[in-house]
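Next up: just one chain, as structure tokens, the form predicted alone.
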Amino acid sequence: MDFRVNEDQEALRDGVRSFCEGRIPLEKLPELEEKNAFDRELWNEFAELGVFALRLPEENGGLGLGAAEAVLVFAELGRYLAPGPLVWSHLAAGRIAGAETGETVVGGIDLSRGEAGPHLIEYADNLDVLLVLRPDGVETLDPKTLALQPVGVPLDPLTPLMQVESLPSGERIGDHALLARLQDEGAALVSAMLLGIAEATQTLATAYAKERQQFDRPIGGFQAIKHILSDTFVRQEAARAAVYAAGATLDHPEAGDVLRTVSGAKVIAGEAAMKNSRACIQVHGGMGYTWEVPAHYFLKRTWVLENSFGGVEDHADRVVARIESKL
């Protein structure tokens, strides 16, 4: 099986990167934050770009692509910290009317482990439909019927939160098979976004190390900084290999163990994003801890994504259990 990116996939990735670079560069993050992180015009542009309909068949108005292409797209969205419930709306395309066109904004929450409330819902004020993953299947709820309370200061300023004490039963749209599929696909897409963060912070740290001068030379020439940057590069490459493998295996489950590959990607990409974000702040020195340097946005988004569709520790346990079952 060939895991290399072909020319069409490169063109797709470069097109999404060009769009994000022009539409949501790092300098605009404070502006998005002031808009409560959700811009309906930007959301519609994501839809026009094909972010949500990417994997729908062409006869259903989609692009007819696969998970291998989806992880490339979501890595770019992660690289630019694109706001909104992008993964949930992508998963809802073809299942919730209007999700693929951006007309219906779909968010979600994973309660498959039976967690007790209160529950935190991302972008709740902007949602038309809430997907709820239950231990026995998948339901939909109308978020406007919920007794939501705002969370004053969310961990990630670009991921606004609302709190609800409990969630009622909703309309059932799928069984445990759909639950498992959404969890695996969601974990792969979140892993791709974590890969994008690992890449972005590696690039940001390297660029700063080349321009920041101390003792009349760039700090990138110092041995200690070289070691930090080398480690960020190695983690980025390992994460890319794991995420690309997850996308390809979802498309071709006969090529490998989907559960193990997806969970492995979540663990490796999660670690890469977290350590690279911290390293980026460290390379920036005292300035790295200030609000003016965008490095903090990446670290905070990593904390949010690390716990989406199963935490890193949960996925590590799944990998161990899978290996043990083969012994």
The other form holds:
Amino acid sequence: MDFRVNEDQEALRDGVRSFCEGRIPLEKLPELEEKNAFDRELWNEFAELGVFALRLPEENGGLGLGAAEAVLVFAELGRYLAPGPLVWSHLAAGRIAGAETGETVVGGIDLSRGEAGPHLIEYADNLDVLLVLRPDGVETLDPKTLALQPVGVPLDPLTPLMQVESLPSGERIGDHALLARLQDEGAALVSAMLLGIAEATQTLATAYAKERQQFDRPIGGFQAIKHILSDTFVRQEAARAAVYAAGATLDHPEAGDVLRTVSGAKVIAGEAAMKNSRACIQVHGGMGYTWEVPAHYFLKRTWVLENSFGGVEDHADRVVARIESKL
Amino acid sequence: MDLRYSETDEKFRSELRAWLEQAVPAHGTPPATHDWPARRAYDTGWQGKLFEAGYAGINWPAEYGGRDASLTEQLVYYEEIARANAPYIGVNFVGMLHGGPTVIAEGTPEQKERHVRPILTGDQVWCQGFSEPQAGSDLAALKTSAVRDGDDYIVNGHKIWCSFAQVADYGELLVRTDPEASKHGGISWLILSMDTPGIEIRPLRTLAGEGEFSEVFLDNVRIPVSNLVGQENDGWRVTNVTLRFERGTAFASEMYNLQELLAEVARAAKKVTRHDASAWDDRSLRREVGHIQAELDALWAMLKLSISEAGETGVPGVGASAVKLYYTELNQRVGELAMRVLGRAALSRENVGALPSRHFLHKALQSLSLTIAAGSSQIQRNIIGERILGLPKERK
Ligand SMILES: Cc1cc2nc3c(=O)[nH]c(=O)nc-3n(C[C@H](O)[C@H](O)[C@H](O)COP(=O)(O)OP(=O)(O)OC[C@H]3O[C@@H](n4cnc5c(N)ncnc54)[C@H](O)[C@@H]3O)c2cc1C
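Follow the form predicted alone with the form predicted in complex with its partner chain, if you could.
Once more the chain from above appears, this time first in line as the rest of the complex follows.
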């Protein structure tokens, strides 16, 4: 057992980080927002970076890496609020032609808990294929055949939405086994993005607390602020451990309980992102309540991710179901 | 990022498990909490058995009789100790986690000879005399004085919250040897033999009703200069060496044990009737248990990460503060949940019908000490804020 991020993994993570830092730094968010978030060129660059083909075998044009690497990559994408249906297209790679190269933009919606319409579909305007998780399997739909209605103002300015009253059944591409797999992998990747947000908001708030002066000293010198920030760090560390554990266990199921570890990660990372984004706004004071300071983007994206692949309650229920049999 | 244990680790696990399966039941049940001589005998007897089986001082260097196990074997050890419900380290805590490692790191050959092996075998019990009434979190404010008189120091002062003082053979004592020096500059670390004349021990009752710690009054106590560990006036540095050992894996088995306590809480809920159903039928309770289990799993993963990241040095980084903070506050939440599941049965310290009030209340009350002892939660937040995040420092 060596739970550390190894050198190759570090290099991969640093590569994605520096790509994002150069291409979509926080200052560029308003620009992306004007483009209605989806940027085809950027999407192709994500594909070149290997975001979609990461876990495909090398002989199929992939990078042949595992879930451990995928959570590191998605944590960086989360940290930079990267736009687009990244998780869905990653899950579709190798299953839907063209997803791995970015040619086919695959989005999705999780209705596996029997959710009734109307349904909100992310990036619906930009999708070539819509994956639908149903309670008993997985289907694909052609978004052009759907009666999509515009949603005027989405909560997350970087996650555009369309609405549809109900979704007809589509073409079945897999049964329970595929469903379970996509649920676990999707939840793990979304947890990783939430981890990225928990880290980003901690970093942003800490930097501001060192620089902003009130009462003739940096506000980070006030214990009330310092302790808020220490708590954001603790939550970030718990989320990091939980998300890494999810990646490592998906790669080697014999090392633990996949479902329990993945759901645990969704609970812990979801709460860390939610609480840290709120703390980030609070530490920024009045500026934190403005559109100008990027803190709000993180909280809004957190709400999107919290509602992707099951929320805190759903995953707490899944964890307890796993331990219940052992009581 | 690999969580698989190696074959060597698994072999170590199965040997240890087999040994624990016979050794734990054979050691019998723990004596009553107020019976200190019996508790000492029980705890040190267990330490002796660990020693004979080669499991004492799992992380101690081999040249001092320890097992010098790899970091992953240590994790396996804590998991198995917790899983087997083995006796708690108890009165051996200070010797095994403070005094022993400090003497190994800083002591003279004579001091090592006199203390290291007896601590490991359970023949020598230590207590900690650091805190004073006016020096708790602000430990360096300590006033107990030590004045040189020939080959001795003459020590006067008042120590407080000394766990296990009433059964200890030795104490690690912090004293002020230079009253003129700076606050942190005039402190020394001494070994106190607890049978020296002039020591008075007055037990303090904890809120759990137990006699776990005491006040220790020192009235012209003579301590030989040869009992000085490290240099005179260099005690603050030595103290930091001592406290470093406590921060690492000292509470690892307790962390793992919390999973069992949570399972017991769930089992108790099945026995409680509320609204014509069992409390376990209450979805919000089950959900809370799932939530806490997720946090306990995250805690264990955090410990694994912190141990992996400490790497070969084996010295926990400041990140250990995050683990301590997370663990202690989580422990209190489990305690509180246990009390809520008991409902009115939580009003009794003895079992009520089929409900384990005795055990749950013991755990819930004891958990209140964890956010105070070994650096309070507030102090841990200061450490994280200043040493990890680089925020402006408090006044010292
Ligand atoms: C069960 C138990 C066993 C113990 N065993 C031993 C032992 O064997 N030997 C020994 O020497 N000591 C022992 N202690 C003592 C322990 O180390 C002290 O209680 C601890 O250091 C806190 O000091 P204090 O009690 O004086 O509280 P104080 O320092 O007075 O703290 C009171 C409150 O103020 C807060 N506070 C203090 N300073 C700050 C600050 N700078 N910023 C923000 N908040 C602050 C604290 O967090 C706390 O909430 C034990 C304590 C307990 C509870």
